[in-house]
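One chain follows as structure tokens, the form predicted alone.
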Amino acid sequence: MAVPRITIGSLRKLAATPGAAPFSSLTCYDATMARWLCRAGVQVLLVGDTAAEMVLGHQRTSDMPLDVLLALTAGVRRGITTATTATDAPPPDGTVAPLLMGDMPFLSYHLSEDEAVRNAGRFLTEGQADLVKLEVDTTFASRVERMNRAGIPVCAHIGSRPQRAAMTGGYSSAGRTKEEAAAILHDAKVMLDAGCPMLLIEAVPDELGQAVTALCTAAKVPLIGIGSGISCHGQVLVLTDLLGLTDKSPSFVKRTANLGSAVVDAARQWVDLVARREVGNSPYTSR
């Protein structure tokens, strides 16, 4: 049988559908995860600049490489193939074909609109992305606009942007006022109306996320949250916090496994196994 295949067509019928279930999102950067991921049926991957922190070891997003990403990017596609197309071993019951978002880095689409469109374009060229993920207000909408013009389908990232953590001095939420709310629900307007296809909302008290979801679904427009309630219409978490494989997750976090300790054990019984030289004999004789 044919795997599913998730598209924003799809997710936007979702979207328009009274009383859907919500479609889950996880991020992921390499192919060996997005193999398992899709065996699971996680229906949108984000490449996200997260990586920066969980796979590169920096302590901020903002020092994530476009050319890294869009590598990242590139092999999660792959992964996606391989888990979906494989012959050898028949994929699964319940595997999908995941949308793949590709996440854009910091100042990869801030210093000019024609920069912004032509590394928006190499997610999708070189990333073999589906569509990118800008973190934006309303001072975006011109760059957006050029961006789905030129066919680029383009989820506006608002609420809560890591990358100008600099500006706050860390992580933190948004909206918890009616000025940031009644800003927060302007800039989901406006980026509707600049054409995008998906919206994401990070890190907002539930109320405001309930009345994005409102404006989302009337437009017919799939929202995914993250810390942002339980409305919306896709959620999403980093998978190293849902795995376990972070120290300190967010509050928001329900973590499903505890895969740090279990690499640990794994790692120890190794250690052990090698200094009692019950491994490494050789499986091959000589001719």
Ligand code: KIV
Second form
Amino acid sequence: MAVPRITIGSLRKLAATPGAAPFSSLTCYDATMARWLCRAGVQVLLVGDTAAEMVLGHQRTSDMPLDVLLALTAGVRRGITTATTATDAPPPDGTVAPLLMGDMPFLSYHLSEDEAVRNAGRFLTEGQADLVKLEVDTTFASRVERMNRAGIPVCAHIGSRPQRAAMTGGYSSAGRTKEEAAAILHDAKVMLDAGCPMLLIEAVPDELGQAVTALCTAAKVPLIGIGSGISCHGQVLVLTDLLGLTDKSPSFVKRTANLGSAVVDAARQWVDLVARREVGNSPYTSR
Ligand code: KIV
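Give me the form predicted together with the ligand now, not the form predicted alone.
Let us now look at the entire complex, which starts with that chain.
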């Protein structure tokens, strides 16, 4: 059986269907995880700039180099292709070919419109992504419109914008005052007008999440939420938070595994096996 391919079109249909079950999204930074997340049926994989922290060990997402993020995106694409193309064994039931979203890092779309459009295009050509995500407010409208018009679909990331953390001294929620909430709702309207086929909203109060969901539903545009209530059409989390691989995670994270401890257990067993010279004695053969 062919593996269902998740497209912007299929998610738009879902956003326009009353009562449809929300879709799931996770960050993903490598081909191995991509294979397993496809088999789990995760509909959208985001190669987020959180790779700066989760992969490269930086303290801030703004330290993410563009070329590295492009290489990671291409790796995730290869993982999707491997998981969804029947070779020796057919993909297990429930496997999907997720939509692949590349996250434009800090300063890759801020300096000029031309450079922003060119860098966005690199995510489609070099990264083999299906769309790009940018942290925006209304001041980004014209460059976002140019990207969409050029055929580079943009997911507008509104609400809390981690790339601006230096302005506030750290990551924080957004839209808590009436004025801020109105500004974020306006950002959403402007991004819909700029032709964005998807929006993402981070760390805002439930009521604002609901207001933006209503706006997006009317426009048949899927809204992905993170820490923004349960009304959004889809929900995303940072994978390492979900899997219990981070030492500290935001309060809204629902951890579904404790892989950190599992890794420690497995590695300790290896340490013991090696110390006891019990590493196996079979001769090495190539496949
Ligand atoms: O970079 C990222 O991982 C993100 C998610 C937190 C939404 O933008």
